[in-house]
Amino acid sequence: MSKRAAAPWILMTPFLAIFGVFFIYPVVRALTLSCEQTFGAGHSEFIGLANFRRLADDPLFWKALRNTTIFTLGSVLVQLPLALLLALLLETPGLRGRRIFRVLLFSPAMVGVAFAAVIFAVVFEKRTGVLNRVLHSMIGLDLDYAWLQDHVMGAMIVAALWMYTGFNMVFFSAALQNVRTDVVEAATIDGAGPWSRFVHVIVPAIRPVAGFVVLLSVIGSFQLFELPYLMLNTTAGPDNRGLTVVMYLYQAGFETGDLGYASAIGWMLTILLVAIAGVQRWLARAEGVHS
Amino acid sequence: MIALLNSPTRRTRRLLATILLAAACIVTLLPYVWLLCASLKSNSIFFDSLLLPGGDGPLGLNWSGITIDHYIRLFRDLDFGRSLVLSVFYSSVTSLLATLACAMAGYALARLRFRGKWLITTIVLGAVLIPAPLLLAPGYLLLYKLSLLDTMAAVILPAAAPAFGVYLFRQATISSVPPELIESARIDGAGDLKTFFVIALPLLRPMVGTFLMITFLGVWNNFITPQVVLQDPTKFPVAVSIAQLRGVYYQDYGLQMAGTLAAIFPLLALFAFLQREFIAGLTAGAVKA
């Protein structure tokens, strides 16, 4: 091989070597593994599609999927409108202190989920927890409101609200900066009110970024694990109310020792997320053709 | 325009926006303030006050209830400093390796011609869609076969070649490394490797900075990988140590809060210095795409 022909491969090799061993091989192995039943790392047995049949009838898996979906819907429906509202406020013309607002609101995205879980575990304690005390004095919420026992997913949504609202706001705010001010001014001169400007000028302009933010939130939310796992002291909580898909995968693979079943759960998650990404792509493309 | 900016309605809107944003900032900051106060309270009075315990001392506080004992125990008796140093090590080594590997591959895929390029690009773009939890079980098995379980390499290597990094550097190369520049370097007789390091890499500097930060943050905050692959507590990064702390010292809230603050402080400090680059880099890809 000449020097010229070899150079691209020299540049590609470090990535390809690590990627091949620690990504491609495990993905392929995940396929074969999902057709095996394993007992720890040492012993396994080929069982065909039995793992997937077992999954279909496994009430715990469905419960995990249901909990995770509730968390995802709650996160997207509460967090993203709030993030957009904050971004609109942040982009108010002539606003002072924009940078400091942006930095402070974004900062919780630096805090890892494991650390946030430890903080919020104490925040959500009933009777003594800071959240119930604040809500009790503000809106008279029952001090014994048992977030971690009875409303696990609600607690997760609140914690995620703190962690990711500012993160999503930053994307909306960057998109809003790209909305051409002359178009907004022209709409104003034509007599469009704030709501009409929002619906007819701003929403169409930020739609591509909004699609991306929704997709990112959905993908991230469906992988919820550390937050409930650590807040509920490495359990799924009473009556498995805090069980999520990835937590179930973790329990199957590393507490029960069935890496095959864990892989089958991993594939269900993968198929679900790829399908969601596909739908988003399709919607975005249909829209592109339309406009 | 100036008149428009200062018209009464504009001023009212600005004031309203400032008030609402300030309120949102207070809510955002509350957990930090609360965390700091909680880490300084002795456990016997932990739940007596919302922030710091009130009393007759200076500033209206009960100073006998305020203590740095939790930090002393954390660093002297529980060797938490070791976890912090390890986290710095894992995060910096991984982010350097990943950034170099991804920058080289992303550049090659964007600007060089070679056989198999289309196939590799397709695989990389597809790999971005695979959620990490799918790799937990087969990844564990692989590390077991390679006798890498419970080693530092088990934390670093699997994270050193992220497909989305190659994707980001490919996009960055397309938008900020002009093909004419590469062509003229080639005419001047520079090889592809030299062209990458001397011409392309400096132009990719903003993405290098952003990606170093993203990877550093990702490794620092990753819990599940080290939790699965490490056994030996002397190898734990802070994310696993904090969970360990919570399990062992369940009632010791002050200690847990001190550990959490010590674990998140380095990242928040880093962010305070690099926030502009970080936020700009993070959003650039999404808005342009």
Contents of the next structure:
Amino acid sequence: MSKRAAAPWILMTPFLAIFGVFFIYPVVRALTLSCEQTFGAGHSEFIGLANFRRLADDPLFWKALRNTTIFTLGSVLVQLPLALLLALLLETPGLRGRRIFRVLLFSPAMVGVAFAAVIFAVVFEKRTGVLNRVLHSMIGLDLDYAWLQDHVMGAMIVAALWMYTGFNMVFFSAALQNVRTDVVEAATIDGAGPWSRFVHVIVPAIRPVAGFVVLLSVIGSFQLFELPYLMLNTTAGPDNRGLTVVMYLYQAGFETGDLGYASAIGWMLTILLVAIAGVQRWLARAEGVHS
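Moving on from the form predicted together with its partner chain, kindly provide the form predicted alone as a structure.
So it's only the chain below, everything else dropped.
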């Protein structure tokens, strides 16, 4: 190989070395680890696909997946429509204080997840919690009402709503600013009302951004860990009502010590997210063809 042909490979060597050490090796090791049963540090036994067969019959895994799916649906079906509504309101022509409202609504996204978990643990606490005290004074709710025991996923959805609605609102605001005003004005002249303009003009224009935001929310929701872990004081709540897939992965790997089973959980989560991303991409292409 001539020096001229070798030059690109020499220049790529640092990247390839870093990529191999910090990406290729961890992926391959995680794959092989999922076929092992570990007994603490340095002790393992190859068991093939037994970890994945164990997952299929593991009620805790399916409960964690169910809880995570409920949280994800809450994020997508509640949080994103609210974010879009706020973006539409902020893009109303002639609105005063637009920048101030935008900063106020986005600011919770700048708060760390750990800090938000502490805040909402106080909000939903029994007797001394802010929510119970407010509802007790308004409707006479029992001060000992246990939100974090009876409505764990609902509390998580509310906390995530506070944290990420403004974050997603920014994406929708950027998309709305790129909607062609001449098309909206033409629809108005043709007699289209606000709802008709929204459905037939605005939604098609922001669909690519909306698809990205939905995918981002789904992936982030399925990776839920810090929020329930800290809100529930490092537990999964009563009857594992706050258990998520990543929390179960953590319990299997670092509390039980079976890193092989934890790796299998991680690969199942990866396969699920890749499948969701594939479906979303297929739907986007199908809509593009039909449009």
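None of the values given here were measured: they were computed from a predicted structure. Residue numbers count along the first chain shown, from 1. Here the rigid core means the biggest group of C-alpha atoms that line up within 1.5 Å when the two forms are laid on top of each other.
Engineer: Against the rigid core, is the Cα displacement of residue 141 between these two forms at least 2 Å?
Structural biologist: Indeed, residue 141 is displaced by 2 Å or more.
Engineer: Answer yes if the CA of residue 18 moves 2 Å or more between these two forms after aligning the rigid core, and no otherwise.
Structural biologist: After core superposition, the C-alpha of residue 18 moves 2 Å or more between these two forms.
Engineer: Relative to the superposed rigid core, does residue 165 relocate between these two forms - that is, does its Cα move 2 Å or more?
Structural biologist: No: residue 165 shifts by under 2 Å between these two forms.
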